[in-house]
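This document starts with one chain, in the form predicted on its own, laid out as C-alpha cells.
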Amino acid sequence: MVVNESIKTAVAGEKNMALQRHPAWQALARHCETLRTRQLRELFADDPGRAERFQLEAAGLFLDYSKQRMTGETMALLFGLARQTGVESRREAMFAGEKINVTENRSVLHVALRAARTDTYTADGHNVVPEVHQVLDRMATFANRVRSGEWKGYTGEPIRNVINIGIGGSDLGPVMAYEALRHYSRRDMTFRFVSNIDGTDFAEAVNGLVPAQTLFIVSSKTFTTLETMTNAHSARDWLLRAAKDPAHTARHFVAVSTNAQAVRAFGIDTQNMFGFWDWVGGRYSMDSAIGLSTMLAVGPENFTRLLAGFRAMDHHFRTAPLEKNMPVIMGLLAVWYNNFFGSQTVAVLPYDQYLKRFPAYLQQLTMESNGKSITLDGQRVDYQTGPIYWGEPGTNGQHSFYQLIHQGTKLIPCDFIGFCRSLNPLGQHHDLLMANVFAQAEALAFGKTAAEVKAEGTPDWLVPHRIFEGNRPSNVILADVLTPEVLGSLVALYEHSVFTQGAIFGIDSFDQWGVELGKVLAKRIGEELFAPTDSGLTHDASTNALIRRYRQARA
C-alpha cells in the first residue's frame, strides 16, 4: 500500500517524537501536579470573571467549560500540545481530502456529505459535492413519492411502514436521528430499526405490521454484511410469504449499497439503490444515504436543515482558532482528564427525552474511532487512548448511576445537555428538568463540606455519609431549542472532538481493523455448529467445549 506523502511526512516529522516526550506533553504533566488538589470552589474564588472567560458559542451551541478542573495555564499548554502534535495540519489535510486514513489509504470526506452545491471537496482530484448532490437529490424524489402515497406496494396500497435494516454506523445513526427528531415525522407512518442477528429484532420490527404497506431498506454497502444480509432475507421471506410473487420484492426494498450485482440478484431495483463512498466511514455516514430513512421520517426539508447544522459545525471547526474552538477545546479537556488524571470515561448526559439514543450512538462514534493501540507510524503507545464515552438521559439517570459520579472514587467528566425551550411545553416540566442540569452540574463541582452538613442538624454520625467533596468537572452544552440543525451541529462537534483527540494520540481516527477478527471466526464457528457432535475442532479448548455443548442441546 502506497501511503499519502504528506501524511507520510507528518507521521516522520510532528509524529516522529513520541507524545510523552513533547515539551508541552510534560509541562502538563507537571502543571497537573500543581492542580490536583486545587478545588472548584478555590479556582472560582481566586478568579470572579472565569465563568464568562470559559464559554463559547457557535453553531447554535453555547458551552460553558468554566466547571472543568483547569485554569488559563491550563488551556494555553494544551493548545500547545494541539499545535506540537499537529492537530491543525492534520484538521487541513482531512478538509483537503487527502488519504489520512493511512491503513485503507482512504481520504476521510464526511464533511463533504453536507457541503453546499458551491462547495469544492476533492477525493483522488476530482470534486465530490456534485455526487453527493445527485445522490441527495435522488433519496428527495424517492421520499417524497413514498410520503406523498405515490409510491405503492404490491396490492396498490400506500407504504405506511419504513423499516430499515443494518447494523453499526448504518444503524445507530439513523436510529438516533429517528428518535432526536421524532417531534418532526410523520406520525402516519411507523419507523422501526433491525440490527441485531438475534431473530428477536426482526420478529418484533414486523410485529403487527402489513407486508403489503412495508418498505424495508436494506443498507449495506458491500450487500454481504452477515447481520444485515441474515435480516433482509428474513425480511423477504416474511413479505412473500403474503406476496407470494418474488417479483414484489421489488416494490418493498430499495438498498443503500454499491454492489448492483449483488442488489439486483436480491430481487431489489436498481433504479433504487442509493450508494455512497469508500471516503465516508460507516460511523460518519448519518448524512449520507444511509440516512434515507430518516429522510423519510422527517421530509428531505429538515434533512436539508440537519445537513445546515452539520455544515455550520464543520466551518466553525475548519476556521476558529483553536482557542475558540468549540471542538477542539472538548477534545483537549477530554485529553487533559484521560491522560493526565487517569479517568477512563466520560458521561454524556442528554437532558432531553428524544436524545435517548445519543449515548449509544456516541459510543461507536468515538470508541471505534479512538479504540486503537498503534500510532500511524505503526509503533505501539506507551499512553492511553480513546476514553469510554457512555450515559442515558436525564433524569433518569440521576435515580441510577450518579451516585457513584458524585460520591463514588472514579472521577468521571460530563457532558450535560439541555434546552432553553422545550418542544413539548407541559407545565413546570421543562423548567423542572432544567434546574436539574444546572443543579447536577453545580452540585458535581462544589459539593457539600462537612461544615455546611453538619449546619443542617444532621447527627455527627450521619455527617461522613452526607458529604460531597466536588471538584467533579462537568461541560454545559446549550442550545435554544431541538431543531434539525442543532443536532447536525451537536454530532458535529463530537465528531471533530473525536478528531482532535485521535490528531493528538497519533493514530488513525478512521479504520476499525478491530472488528474484523471476532467477524472471521464467528463465520467459521456458524459452519462448526452445524455439523456432527463428534465432528473435530481445533479451537482452544474452551472454545471446543462450548461448541459441543451448543452442538449437543441444539440435536
Given for the second form:
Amino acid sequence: MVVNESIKTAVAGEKNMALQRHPAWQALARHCETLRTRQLRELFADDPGRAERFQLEAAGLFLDYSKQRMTGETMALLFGLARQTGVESRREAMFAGEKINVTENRSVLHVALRAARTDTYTADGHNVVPEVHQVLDRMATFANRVRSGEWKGYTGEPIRNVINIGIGGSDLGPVMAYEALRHYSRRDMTFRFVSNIDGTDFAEAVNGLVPAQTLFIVSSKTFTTLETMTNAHSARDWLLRAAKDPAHTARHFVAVSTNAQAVRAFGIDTQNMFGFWDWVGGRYSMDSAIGLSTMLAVGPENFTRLLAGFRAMDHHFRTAPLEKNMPVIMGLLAVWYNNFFGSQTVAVLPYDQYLKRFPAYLQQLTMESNGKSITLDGQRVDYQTGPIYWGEPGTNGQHSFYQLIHQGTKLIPCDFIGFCRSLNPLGQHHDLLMANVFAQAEALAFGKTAAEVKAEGTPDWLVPHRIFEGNRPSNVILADVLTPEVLGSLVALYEHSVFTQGAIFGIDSFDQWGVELGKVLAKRIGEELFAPTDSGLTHDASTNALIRRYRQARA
Ligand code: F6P
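Please move on to the form predicted in complex with 6-O-phosphono-beta-D-fructofuranose (F6P), as the form predicted on its own is already shown.
Shown next: the complete complex, the earlier chain at its head.
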C-alpha cells in the first residue's frame, strides 16, 4: 500500500505529541474537574444571557447548545484544542482534494458531489466537478424517462416498482433519504430496498410485485460485495422466471458503481451504469449516483434541492470561524463528553416520523468513520475515539429507553431534532410532538429536586424514586420544515461533525479496515459449510463445533 507520505508527515507533525499530553487537552482535563460538579441549573442562573449566547443558525438549521455542561471557558478551550490539533488545516486539505484518506491513498471529496456547476474541486490534479454534473445529468434524464413511463419493461409496460439492491453506504443513505423525503415522492410508484443476504429480505421486497413493472438498481461501489451480488443474482433469476429471455434484463437492471468491468461481467450494459469515484466513501455517497433511487422517488428537481442543502452546510463548515461553526461545535461537544466525561454514546432523537431511519444511517456514518484505534501515524491511541451513536424517533423512544437517559447511571448526551411545521398538519399533533421535544430537553437538563417532589405530597419513601437529578446535556436542532434542502444540511452537519472528531483523534475517518476480517472468514466458512460433514476444520474449538452442528442440521 502506497501511503501519501507528505500528508502523513504533515499530520504527524501537527500532532507532534500524543493527544492526551497536549497542553490544550490537559487544560480541558483540569477544567473538566472544576465543571463536573456544576449543575446546569446553576449555569443558567449565573448567566442570564446563556441561551442566546450558545445558539447558532446555519444552512437552514438552528442549534441550541446552551443545555450542554459547559461554559464560555469550556468552549474556548475546545476551540483551542481544535486549532492546536489542526482541524482547520485538515479541513482545507479535504476541500483541496489532498489524499487525507492515507491508508487507502485517496482524496476525500464527497463535498464535490454537491458542488455547483461553476465550482472547482480537484482530485489528482483535475477538476472533478464537470464529471459529477455529467453523471447527475444522466441520472436526471434516466429518472425522467422512468417517471414519465417512457422507459418500459420487457412487456412494454411502464416501471411501477423500483428496488435498490445494496448494503452499508449503498443502502442506508438511499433508504433513509427515501423515508425522509417520502412526502415529496411519487406515490403511484413502489420503492423498496434489499440489503441483507438473508433471503427473507429479498423475498419480502419482491412480494406482490410484477416483474415486468420492476426495475432493479444494483448499487455497489465495488460491485463485489457478497450480499449485494448474491441479491442481484437472485433478482435476475426472479425476473427471468417471468421474462425468460436474458436480453430482457437490460430493461430491468441498472447499476451504480465505480467498477465498470464487474458491472459488464454481471451482464448490465454500461450504458445503464451510473458511476462515481474512489474519492467518495460508501457512507458519504448518498448524494452521488448511489442516490439514484432517491432521485427516481422525488424527481431531479427535489434531488437538486437536497444537494443545495448539503452545499450550504459545506460552505458554512468551510468558511465560518470555529466559534460560529455548527458542525465544529457539535463535534467538539461530542469529544467533550466522550473523552472528558467518559460518556460512551450519543443518542440522536429525531422528532419526525419521516426521519425514522436517520439514526440507523448515522450509525454507519459515525461508527465506520471513527471506530478506529490507530492514529494516522500508526500508533495505538491511548484515549477513546468515536462514540456510539444510536437513537429512535421521538416520541416512541420516550416510552422505551428514555427512563435510562433520565434516571440511569450513564451520562448520555442527546441530540433532539425537531421542526416548527409539520408536513402533515393534523389537529394538535404537531404542537404536542414539539412540546415533547422541549419538555424532554428541559427535564434532562434541570430535573426535579427532592424538595419539589416532596412539595407535590409524595410520601418520603417514594421521594428518591421520583427525583430527577437533571444535569443531563442535550442539543436541540430545529428547522422550519423537513424539505430536501434541510435534509441535505442535516446530513452534512453530521458528516462534518464526524470529520471534526476524527481530526482531533488523529485517525483516518475514511477507511474501514475493520470490516475485512469478518468478510474473509465468512467466505472461507461459507465454502466449508458445503464440504462433507466429516471433512476437517482448523478454526478454534468453538467455531469448529458450531460449523459441525450446522453441517449436521443442514444434512
Ligand atoms: O461494510 C463495508 C463496506 O465497504 C461499507 O463501507 C460500504 O458502504 C459497504 O461495505 C458496501 O460496499 P459496496 O458499495 O462496495 O457494495
